[in-house]
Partner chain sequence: MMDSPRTAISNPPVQPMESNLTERDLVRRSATSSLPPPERQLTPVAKLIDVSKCIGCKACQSACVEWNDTDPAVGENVGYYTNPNDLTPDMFTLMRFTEWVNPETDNLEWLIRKDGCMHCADPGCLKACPAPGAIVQYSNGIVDFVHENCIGCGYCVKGCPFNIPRISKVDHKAYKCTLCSDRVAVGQGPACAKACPTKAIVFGTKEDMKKHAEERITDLKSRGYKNAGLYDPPGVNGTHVMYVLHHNDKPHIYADLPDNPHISRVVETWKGVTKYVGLAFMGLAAAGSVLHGVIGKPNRVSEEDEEHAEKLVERNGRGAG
Amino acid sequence: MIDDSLVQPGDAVHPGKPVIVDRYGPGARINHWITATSLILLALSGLALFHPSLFFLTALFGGGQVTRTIHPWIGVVLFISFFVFFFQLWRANLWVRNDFVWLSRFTDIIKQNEDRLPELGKYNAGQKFIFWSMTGLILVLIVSGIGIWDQYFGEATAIETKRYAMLVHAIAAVLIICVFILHVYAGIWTRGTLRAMTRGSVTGGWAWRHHRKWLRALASQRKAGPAE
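Would you share the structure of the sequence above as one chain, the form predicted in complex with the partner chain?
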């Protein structure tokens, strides 16, 4: 029995030099980029209204009125696309004991002493942190966002409620932008990761280095499955 948290539908290894490991199918990748694009557009349009020095960003969207109109709609797109993603990935992102061990060896992570770190499944604690903080923050943002989407829901909340919603929305937005930066940064710092979201696959070496347990599980699945 393959542990659910390790291998997901679509994950597979292909022998060769180097070994290629499928990590994300085309659907997941398209969805990822819809989410990413929405998040970037939301950040730009939101920042434009967040600080006067960034108001010039409204020009990217065709002016302040348009920025104000489309920001919430992009939010709806992000919410939907992220939660499609969520239901595909949440199981593999459940917290396991090894995640604490991995995190406690923070200096080894930074110094790249991979061999002193525990073997990991499809996601490490850092990726799980990104996943769950995105989940939480997007929920906070959509709820507070609807509270201040006055064009359609203006009557639904009292002004005092809207004031809190504004504050919460702004703080959550700052946090999600920081998490987003971390996510992009980690994806670039850890070389060989980006192709998982472009081509959908990674090399066997990458999987060996960062998600060995996942690779082992996939390899043994091949053994158990019908011969190719």
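Form predicted in complex with the partner chain already given; the form predicted alone follows:
Only a single chain is listed, so you will not see partners or other molecules.
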């Protein structure tokens, strides 16, 4: 039996030269880019509303009033798109013992000495950290955002509550921007990663080097044939 935390629907190995491994289907890739685009737009519009020195960014959205109007709606899009992704991937992002071993070998991670690292499933500990950080921060942002969305919820929260919600919202926004930058940097730094979210597949060599346990599970599944 194949561990469902290692293999997900759509994951598959295709023999050839080179071997190609399906990692994300079209729906997952589209949803990923909707989430990424929403987050970028939220960061720009949020910064524009955060401080007068950044107000010039409202020109990207058609002015201050338009920016203030669409910012929370983009947040709703982010929330929905990310949690569609969440329910597809949460099992694969559960922590396992090898994640702690992987983190303990930080020097080898930086030097990309993959042979000195434990075999991993579909995601490493760094990817899982980003996944769960995004999950928690988006929840904080949507809850605090509703608290300060005066157009629809102005009478539902007291002034004092709005002040705390604004502070929490700002802190969470800064943190999620940092996590997003880390995510982008890691995707560029690990050569071949971007292909997974543009083409939906990776090479067998990439999978063997970075997610060997996942590749072994896929190979075993292929040998066993389709599950009945």
